[in-house]
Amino acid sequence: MAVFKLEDFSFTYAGETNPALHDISFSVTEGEFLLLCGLSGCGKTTLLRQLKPAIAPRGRRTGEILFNGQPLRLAPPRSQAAEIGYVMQSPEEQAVTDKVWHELAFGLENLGLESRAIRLRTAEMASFFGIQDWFERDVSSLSGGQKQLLNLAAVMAMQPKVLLLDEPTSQLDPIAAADFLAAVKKINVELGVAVMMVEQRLQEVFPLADRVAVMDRGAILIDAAPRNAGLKLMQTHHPMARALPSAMQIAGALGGDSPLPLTVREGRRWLRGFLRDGAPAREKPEQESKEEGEPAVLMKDCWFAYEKNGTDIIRDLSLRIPKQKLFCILGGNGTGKTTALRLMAGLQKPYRGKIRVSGKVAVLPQNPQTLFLKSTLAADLADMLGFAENRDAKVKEIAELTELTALLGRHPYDLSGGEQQRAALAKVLLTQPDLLLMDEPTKGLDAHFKIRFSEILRTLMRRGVSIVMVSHDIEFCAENADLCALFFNGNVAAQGRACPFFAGNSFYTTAANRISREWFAQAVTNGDVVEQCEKIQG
């Protein structure tokens, strides 16, 4: 039986003439895991929100959405709240109470369950998700990954029939993301709950799905099993093909036959078979060299805590970031990355140590919505320039650079997550900084715009801009960073040029490196692996 069934469904935002969704027909069956992907602005989040009426945007709808065989619009509010679970992109946005136990109980209290039933369900969820040790903790004390897992547990306490997830791992480090996805798969397999997940980072999610629906310009372009969907994307040279799992991209680039590998394990087996007797002896890892150059940021022996006598978030941190380089900071949630960025920006002051920063500083925050002040994107961008000469021309230029021209008349809050990220970037770039500090700038960006984004960063560096970027996007950092640092416990655990940095790591490395490291120690991108294989094949 279909949990959701859409019949010729279309939606147009209030005040707009062009539909954001048009003529969509598909279903989600009981116990199915459906991955919904596509370029930023294609309608993924808009579609997902249509399935949860309480958060659906205002606008005109045609066609029908059926929930358990009945029109969703006629479903009782209690049924919509309890049976349709929804987890948002940001871990911060969904939590509403102070304590972990209260967060688990909050939805049940609103459903009017008696105390005994609430205690039973919260205990059951705490045990199922392995969060018993957090039960009495403050929600504010949890890491981003823990908060997102708590959000999932709180939703599951209401025993939904279907779970809707909107890029739930975009703000999580790789380890926390893997834990979260493992919990989602466990819910899907062991509880039989249908899952519909919107995601840009396909490396880990693609192999988990039963079905993949690829959206393009408000319509369903592909609806197939993961291997078939990936093959169609590559055969049509669709921009989303660049987001496919590394094993699939490498095999496809080298002319592999279907079925193509999906996981790292399958990729290693495929590569071993491809190389056969031509496999080289594993070369020695490249030796790290000392990076010279005038610093854009110099931190020396810095200590910082948010409260007097509180826990130190930054511990004896010394960091030298050269000018006109892309310096990427990686590490788990709660290791001090964002706090270090705030110290560089002058938003916080260390209680011990010194910081020297060169030139004008601009900050792109993790939550782009904090930058939006006006009712349209055009007004928001113009506001950054005040009464500057040629203001309209400058707004037009930055909109073209960040591919936002068609969205200038939209309210910033009506944009997709990736579009909001681009809009925030556009606002920040209008300040013409010497030092650009960015916190998770690639979250929500599709594979196509990530290429454009890397071009923008290279252009800025050629113009003399120095860039520091906090990120969980290992693949992007490996492809584009000049230097990388791994944060742990408020300090730098490892630092170096991108290639030897990632080649020397076990988990904080790329899927391409995990697939090929037995043969190619220095291969950290898909292109590196393909290039080495082509050399061997002659």
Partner chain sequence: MKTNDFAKLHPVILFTYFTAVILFSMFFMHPVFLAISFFCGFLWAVSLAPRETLRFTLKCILPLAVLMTVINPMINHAGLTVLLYVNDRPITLEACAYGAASAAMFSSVLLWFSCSNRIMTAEKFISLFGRAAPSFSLLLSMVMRFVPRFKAQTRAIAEAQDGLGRGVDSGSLPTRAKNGMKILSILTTWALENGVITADSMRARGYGLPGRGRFQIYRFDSRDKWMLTILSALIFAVLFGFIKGENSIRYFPFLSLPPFSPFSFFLYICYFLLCSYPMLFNAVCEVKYHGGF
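Positions refer to the first chain, counted from 1. Here the rigid core means the biggest group of C-alpha atoms that line up within 1.5 Å when the two forms are laid on top of each other. Small disclaimer: the values here were computed from a predicted structure and weren't measured. Compared with the form predicted in complex with its partner chain:
- After superposition on the rigid core, the Cα of Gln50 moves by less than 2 Å between these two forms.
- Comparing the forms between these two forms, the C-alpha position of Gln324 differs by 2 angstroms or more, with the core used for superposition.
- Once you line up the core between these two forms, the Cα of Ala81 stays within less than 2 Å of where it was.
Form predicted alone done; form predicted in complex with its partner chain now:
Lone chain follows.
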């Protein structure tokens, strides 16, 4: 039986004439894992919210949404609240109360359950998720990934029949995201709860999904099994194809009759089949060459700890960052990446060692919202310049560079995540830095925005700006970085030009490299693998 069934559903926001969603017909069946994807602004969140009336935006609706065979609008509020679980993007803002136990109990309190029943259900959920040790902790003491898991558990405590997830991992690092997705899959498989998930990380979610729906400009473009959906996206050259799992993209570009692979494991098998004849022996990665010239940043034997006699966060770090290059710092949490960035920015001073930075430094903070002050973007940008001459011209110029010209009249908080990121970048660039430091700039950006973002970075480098970014986004770094460094335990474990750097790592590398490393030593991006294969094929 279908949990949700939409029949010719259309929706227009209050005060607007063009429908945000039109003629949508599809269904979610019991126990199904449905992935909903599409470019930013295609209406996927709008659609997801329609399925949860308590938070559906105001506007005009036509068509019908059936929930368990009954019109959703007639379902009693209590069952809407309990049976439809909804988890949002931000781990921070979703948590309402100060204690973990209270957060778990919050929904059940709203349903008016007895204390005894609440105790049982929270205990059950905490044990299911393995978070019983946190039960009496403060929510603020949890990490981002733990908070999001708590948000999921708090929704699950209400025992929903269907779980709606709106980009739940976009604010998490890869390891926390994997944990979260594993928990969702566990819920889906072990509890039989239907899942409908909006997500950017197609690489990880595609293999989990039973079915994939792709949205485009308010309509459902594709609704098929993951392999078929991927195939259709690539055949139509849809921009979303750039976000598909690497294995799929490589196989799709090379063609062939065998079904598309989804995971690295399947990709490897597929590539073995493809290269059956003429598989070349693995060549050695090329040695890196020494960088010459005046560096943008020079760190020598730096040591740093936040507290006197505290643990050293940075240990004996020496780093040379060349000018006009994109230098990416990768590594797990707590390895000192962000701290190194703060040292370069001069926000902290090492207790031993030297740092030399040439030129003016500016930092793009991880959360762009820490910068917005005024009520329009134009005023906000102008505020950076004080009473400088030709202020408006400068604002215009920077808005053009960051592709924000059309949005200058908007309130910064009315922009989407990707637009906010660029607005923050514009603000930072108005200080005319020679060295731009960025902390996780691609967090939460979709594939399309990432491409635009990397174009902006290239333009900046051409204009003489050197860029250092801290990132968890291996794929982005492999595509765009000139140089990479892997941080571990407050020091650099490996560094070099992007291509040999990733080729030299075994685990900490791109999916394309993991698929193809047996055959190609230098293939790091999907494009590299396809190119190498085509070379062999002649």
